[in-house]
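The chain below stands alone and is given as structure tokens, in the form predicted on its own.
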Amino acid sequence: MQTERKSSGTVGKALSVLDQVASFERPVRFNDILEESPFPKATLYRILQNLVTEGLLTFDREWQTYALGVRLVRLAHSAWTQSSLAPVARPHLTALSEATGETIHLAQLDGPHVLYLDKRDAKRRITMFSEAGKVGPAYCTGVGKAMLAFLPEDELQRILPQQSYHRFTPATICSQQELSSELEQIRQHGFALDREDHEPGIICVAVPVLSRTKQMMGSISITSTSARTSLGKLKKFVPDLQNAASEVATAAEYWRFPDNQRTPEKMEI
């Protein structure tokens, strides 16, 4: 589903078109893009041509289709290594996965949504929506609720109305009032639960990654299936999750603000 964004100026329009092309998840023809585009035909064509020229899109002349360009791969890798928690979190996610045998997720907020940064599969792999690089809902995922609960109040109140509150399963939270009530419980307990909110059969426990000043940096979750385990059993991993989150937060702080602090171990990319 295409993320709705307000386009501002030339750059905003170009990014909007990139988002639209990406939303198809396959090479796409001009008329398919035009059908869902807010831009006039001539404007859309000009933007597409500029994006192709800059290497952000490719154009297949034989099939007459547009697709994301390899320059985006380079930019995405740079963003992953420079701006996300993923590089510093890698060894901690791996250790948590080996200790629990379950699926581990690392996420950050992308506006009102969840961006999955990294993932470790369970010993017995589970088929589910989440993959590194995917964007998902915040209001009905464990990692999303864990992050929303620890946002500053003004930012939270800006984001809550932007949630879709679409019902994915019978357990999905479908109102801002219901979500606000659950977020208060998450603050009290220090962790969030996914009770098959987003996908049938998928359950998880998640904790926020908080800096020393309690700034929300991201979240980590342990995910399994209701057929294999229970939320009660997953909750026993909360101390392990919190320890991992604390280690990631500390590593990220040394990484971003190295002055007058010890030198962190070399990151594995």
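Values in this document were obtained by computation on a predicted structure and should not be read as measured data. Numbering follows the first chain given and starts at 1. Under this definition, the rigid core comprises the largest set of C-alpha atoms superposing within 1.5 Å between the forms. First, how it differs from the form predicted in complex with the DNA.
- After superposing the rigid core, the Cα of residue 243 is displaced by less than 2 Å between these two forms.
- Core-aligned CA deviation for residue 64 between these two forms: 2 Å or greater.
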The other form holds:
There are 2 protein chains.
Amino acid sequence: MQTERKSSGTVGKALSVLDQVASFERPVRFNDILEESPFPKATLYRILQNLVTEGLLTFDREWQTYALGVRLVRLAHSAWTQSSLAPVARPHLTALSEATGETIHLAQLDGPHVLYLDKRDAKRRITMFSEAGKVGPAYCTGVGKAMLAFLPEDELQRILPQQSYHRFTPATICSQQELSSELEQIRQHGFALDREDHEPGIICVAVPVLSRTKQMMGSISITSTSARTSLGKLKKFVPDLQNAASEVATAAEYWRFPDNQRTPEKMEI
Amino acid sequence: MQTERKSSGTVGKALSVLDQVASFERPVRFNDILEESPFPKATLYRILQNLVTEGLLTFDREWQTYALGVRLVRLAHSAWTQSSLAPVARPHLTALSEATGETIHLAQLDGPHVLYLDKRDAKRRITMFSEAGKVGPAYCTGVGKAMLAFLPEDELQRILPQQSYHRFTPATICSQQELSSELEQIRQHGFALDREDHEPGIICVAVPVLSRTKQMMGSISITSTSARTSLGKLKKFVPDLQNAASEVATAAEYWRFPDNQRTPEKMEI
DNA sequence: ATTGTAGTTTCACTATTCGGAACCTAAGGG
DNA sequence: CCCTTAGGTTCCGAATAGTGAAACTACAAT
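Write the structure block of the form predicted in complex with the DNA for the protein whose form predicted on its own appears above.
Full assembly next; the chain just shown is listed first.
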């Protein structure tokens, strides 16, 4: 589940160490990191020191452990507010959840993975930090497939081989070929289905959020259990979902340039 | 409100640019950044490119703008989960909020600022990503003063001069001297008061979360309005607050080393 | 005393980064 | 149609920062 990025440059190396620390689920000692690090002792040591002085990591002198620093939380707050669909989508997700009584997800792509940015649970109406920020696979979730299907060809070709194609359930799509044809279907229908691909008993419908210029910005899904409902019934919500998605897209574009009605510059190529 | 950090090293420079982009409240063009950047054109350009390839920034080719990347959200999720008090404090905050019917905050220090990590509102029982991650001043908030008071002397001396001492209300503490004596009071009483220091009509009591070794880990507060209650009545909650704080501290320490009862190593010096 | 383990520092070497200047466009003006 | 300006991008020698083997410290166990 570790994102593979070309970690060229000093910043990249630092980031890869940061990711590594993040991948442990609790504070770690120097040696724990060293053991699975590609960097030699001295180099790793210096990188860690840099990260600590930058506030991206904290070092607990008492236990001699490193952990992610809270500075990240502040940056993420800005990221969530300014760069994700989450703030503008918020009311629409709430409305959807109330209208359908089911769980709603908002997701965007982070490299090859799905990153959940918001969630609305019909019962407990609560969005938690601990929900936003979670990652999941793209090739076998409704939100993931909906996004992949509407990605520009070149980006798609870069991302497809990076999927793990792990079989979670008997229904999981486990090859790039199968996925490609599924994506073609999705493109034609305009929505994606999760037929218990990822978790047994969990089904969902998802639609992409597309900008006026057909750029894929994220996706929204309605999730339920096969015990409570069926794919057939879930499909009835597609118009609502599409409606919400297009409203989110409009709101997002309007919000980005509220005081400015100029059209975007012509794209090169 | 920009955190001042010694941005030595390549990573530091990159981070300072990242902070700068974050400080705008919407996507920005190259020149917007350049205008208030200490870096020359070419350097800034390269740094931005690095940040984009690392996924910390996204570049919107359509509008030619930079914005914070969602990768930060993922990292922050780990930070929130693994390094802050938030996950272990969660149930205690809920309990406090239900017992008192008032708003509860959980905060930690991020450099010289207060960083809010969780919030429980008595009415709408909802913790939002948009709340966690917010920053505020330390010298004139309950949570801030409670934390400063229990900071080791050397750290305190580093942080005190970095406060802005801006006068928000007639009751705001506006000098380092006044603050120092207030902190002494707080140390003696064991809790801090916000007497409408920051916002008119808003009052609060706060206590620090202290580890077994008396290290300051964060703080918890109960906030209300002077219209609804008084400082005198809020003080009645101090025992509950202190109780919650010590339970959070214990839970945090237990959680860090669940399978491991060894005592921390002796600190040097 | 001896060996081992975890963490820190040194320093000659090297790869990155720096940034002034030149170079592209595209847009606007005369 | 050429000139100018502004936003953005590329070059390349000089300057800086990063690298990592090895040596060192501190402590614990043998």
